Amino acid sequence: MSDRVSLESFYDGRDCLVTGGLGFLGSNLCRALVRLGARVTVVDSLIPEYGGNLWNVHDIEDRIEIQFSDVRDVPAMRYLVGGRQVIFNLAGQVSHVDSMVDPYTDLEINCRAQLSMLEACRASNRNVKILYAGTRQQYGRPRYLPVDEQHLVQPTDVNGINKMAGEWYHILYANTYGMRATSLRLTNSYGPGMLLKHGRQGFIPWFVRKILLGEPIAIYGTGEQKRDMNYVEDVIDAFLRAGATDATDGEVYNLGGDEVVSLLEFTETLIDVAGGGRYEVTPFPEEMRRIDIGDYYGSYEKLRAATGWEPRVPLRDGLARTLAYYRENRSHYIEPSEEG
């Protein structure tokens, strides 16, 4: 799929299920699917710590069906996967720190629930196309850069291990049962709809929160750690292209960004775009130092070859759009009690 017309012709009228559809990525994906003419059903448990927020879909709530359910609910998922043509499987526990504190919940959501959904599809909807949201954390500490899909997979935390297992359940079912599953290994995704309540779902939403509250940003380590990033619009485009392309069946792909920056450079850019802010470099808390992966940036050449995808939104533009959104919708992401 190389252009919007092709995506419209594929998704128009197509029955799509989005797990985690009230969260950051899921809600943006739902909005894109609605624009393309798809029939969209959302599954979300609205667990407060995981990022689901009804405001994320307030502008399209009359054009989607919302099912309040948990991916761990086996009977519900068996019912919900039936008859779908594309499933975007974005539900998961994504906090690396939380996975080390409560590994069993991470296991339930990122492994057992994934296996249950695949079994449901195998039993009643074997032809469905499934897009799984993997993570760069599966690679662990890079041995070379940029990281490609041939890189050793050696996670540094429980979340990375369980996400790796969840991904490979999908690929196993594709290879063994002829099902149609694809995994996209995401890097640092950002944009409107991120959870700002706590800092356990990545540094970007936490840094944005600090800017909005006028509080100092704490950069752990030296600040020289390098990262690549994708604005949410580009991430959604990757999912849509992969979902509409038969060549992606049974494959895993990296996303990645063309702008590789250190955490210091990122923070200075964010402050400049925001028109103010401050930061301080501070030692890692021990629980975070143990699972830090150092420098990371990935190669997306395999995905580009298969789908034509490449990131299009520059970092400054993406940050400007993100800040503008949260300034306009601040009350839906930051409680009055959290204001200084």
Given for the second form:
There are 2 protein chains.
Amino acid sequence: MSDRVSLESFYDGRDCLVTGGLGFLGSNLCRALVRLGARVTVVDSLIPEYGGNLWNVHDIEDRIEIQFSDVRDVPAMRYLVGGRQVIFNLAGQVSHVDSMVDPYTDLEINCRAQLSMLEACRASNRNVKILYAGTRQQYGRPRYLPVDEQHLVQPTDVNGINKMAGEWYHILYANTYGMRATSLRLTNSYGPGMLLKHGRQGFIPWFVRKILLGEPIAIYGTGEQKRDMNYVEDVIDAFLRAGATDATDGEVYNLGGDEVVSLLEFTETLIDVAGGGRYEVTPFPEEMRRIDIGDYYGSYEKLRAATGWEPRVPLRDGLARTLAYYRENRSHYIEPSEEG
Amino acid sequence: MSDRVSLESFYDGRDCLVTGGLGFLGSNLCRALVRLGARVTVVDSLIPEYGGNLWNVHDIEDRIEIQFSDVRDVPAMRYLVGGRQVIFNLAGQVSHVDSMVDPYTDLEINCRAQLSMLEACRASNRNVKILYAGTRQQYGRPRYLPVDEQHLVQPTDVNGINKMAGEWYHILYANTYGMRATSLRLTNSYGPGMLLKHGRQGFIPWFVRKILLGEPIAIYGTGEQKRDMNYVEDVIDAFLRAGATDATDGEVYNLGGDEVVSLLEFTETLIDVAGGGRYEVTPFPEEMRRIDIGDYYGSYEKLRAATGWEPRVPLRDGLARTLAYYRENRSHYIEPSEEG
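Could you give the coordinates for the form predicted in complex with a further copy of the same chain, as opposed to the form predicted alone above?
All chains and molecules follow, beginning with the one already shown.
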């Protein structure tokens, strides 16, 4: 499709709800929706350890409505989903490690809250389009590469299991009640707005933090584990495209990156783009080794066929834009007390 | 293996906990365990709409200990799992239709309570062997037949999703913490002790009830849907074998039946064995059609390879024993007020 034009004509004036809208993906999505002319309401409860950060929307805060609410709050969500045309359901507990320490909170957010969101839509807004953020973690350790949507799912941590259940509720409600839900299974996403204050939301933000602080990056295992990754602009483009068509109703899609790199290669690229930095290869900490999945990269052919999506931002460019953002906005992502 | 001898030598004197032990499968399992010389404690909360029924254990009640407790009760379960050698974790919400009407209760029992059981064992009884009762419903509509364990799982109702998550928690805790959990994915199980008072726990008990009451059996759709089934004695044998070996730790197994029959053939066999009865083929009620899975039958090759298990009771024999039981114990399964 002539992408920009058709997305604009679809989203202009459209009433969109973004759960987790102050987080990394949510805030970037809000920015894109505002540019396309959508009416945007954010739901975010700013749970301290999670990714919500008001600075992520400081440039658009007068053009969006922010509801400080938790997706676990059934009555509030019941009200807030009413009348929306598109819901981007991005709120979630995303830390694999945290899910093993406190499986119940992960269950409440990633399962129960998803059910109550869907029940609320079924009761009062059955035609709304719902986009769910799934994760490659659902596949567990790949049996073949690249991983496509026919691959067995066998999550290796509580978060992967609960995200899987959350996704299936969406697809079930689509199949059973004719609701319009779609899941995108994200691979490693990166870019401006990531949480940097702890290392429990994936390796990329943690490595970026290490670069900013001038500390050595610790690579676990051999560093040969392969990964693909998507710059946030491409991830948001996938959500926007999937949200703008009926063709994706009831379907599940992988995202994926064209550049498959080892952790070592990734780190060397990051250091090169940053103009400095260092790393060391160290054994896995036990709690990380247990849930490591080896090599992973995905096929996005199904999504391309349905929406024309493909990743456009090369890794070096994405990393350069990411580092530039954090260098300019550093104090909003790294506490003064954390500075060396 | 020389089955009876080796099961006896394994279970004799062994401390076993059976959750859902007053239900259909649980009570039959308790009876078998008592015969093998095990020390048996039952956990059951006798939720009125579920399958627990004290009559199911009336012949062994002085040889088992019954704890009237709910698997959702975290402190009680934490105490009750202590010191056990084998836990047969059979408690669950099993109605597909109920799970669509009240998805939250299904979530609490089939997900949260499973997590808390596993957390309790991880904290205080990490070496216990845990047997989980999974279900063929996890596979959803089969893509090929017979369904083996490599088949994609794609549940078609909330119960299937939550049972799937419950199973994965077990396997995850096995893989991650070295715990000894095994899941058996059951197909249609039948025999003495099934709940007959409503039709939301599968078609076999409902059809048996209709025979007993002299009412016509309603077959939905065309009646051509194929199914396999296991007599309860075979199901219990599978649990006992899987529980008696380390080889099954961390693994998932299908059960399955050698006789694959259509619903029509099943019904005609049932009527023939019963010596009378009638049926009518009628369109699917909407809430049933939505979650119907078409033909299903499974391969039990993996379980046979690991444990030597195979089904032994032919359908006609199993149905004859089932009907004989209910004719003798009718008043404990059908309320006087329900009698015509």
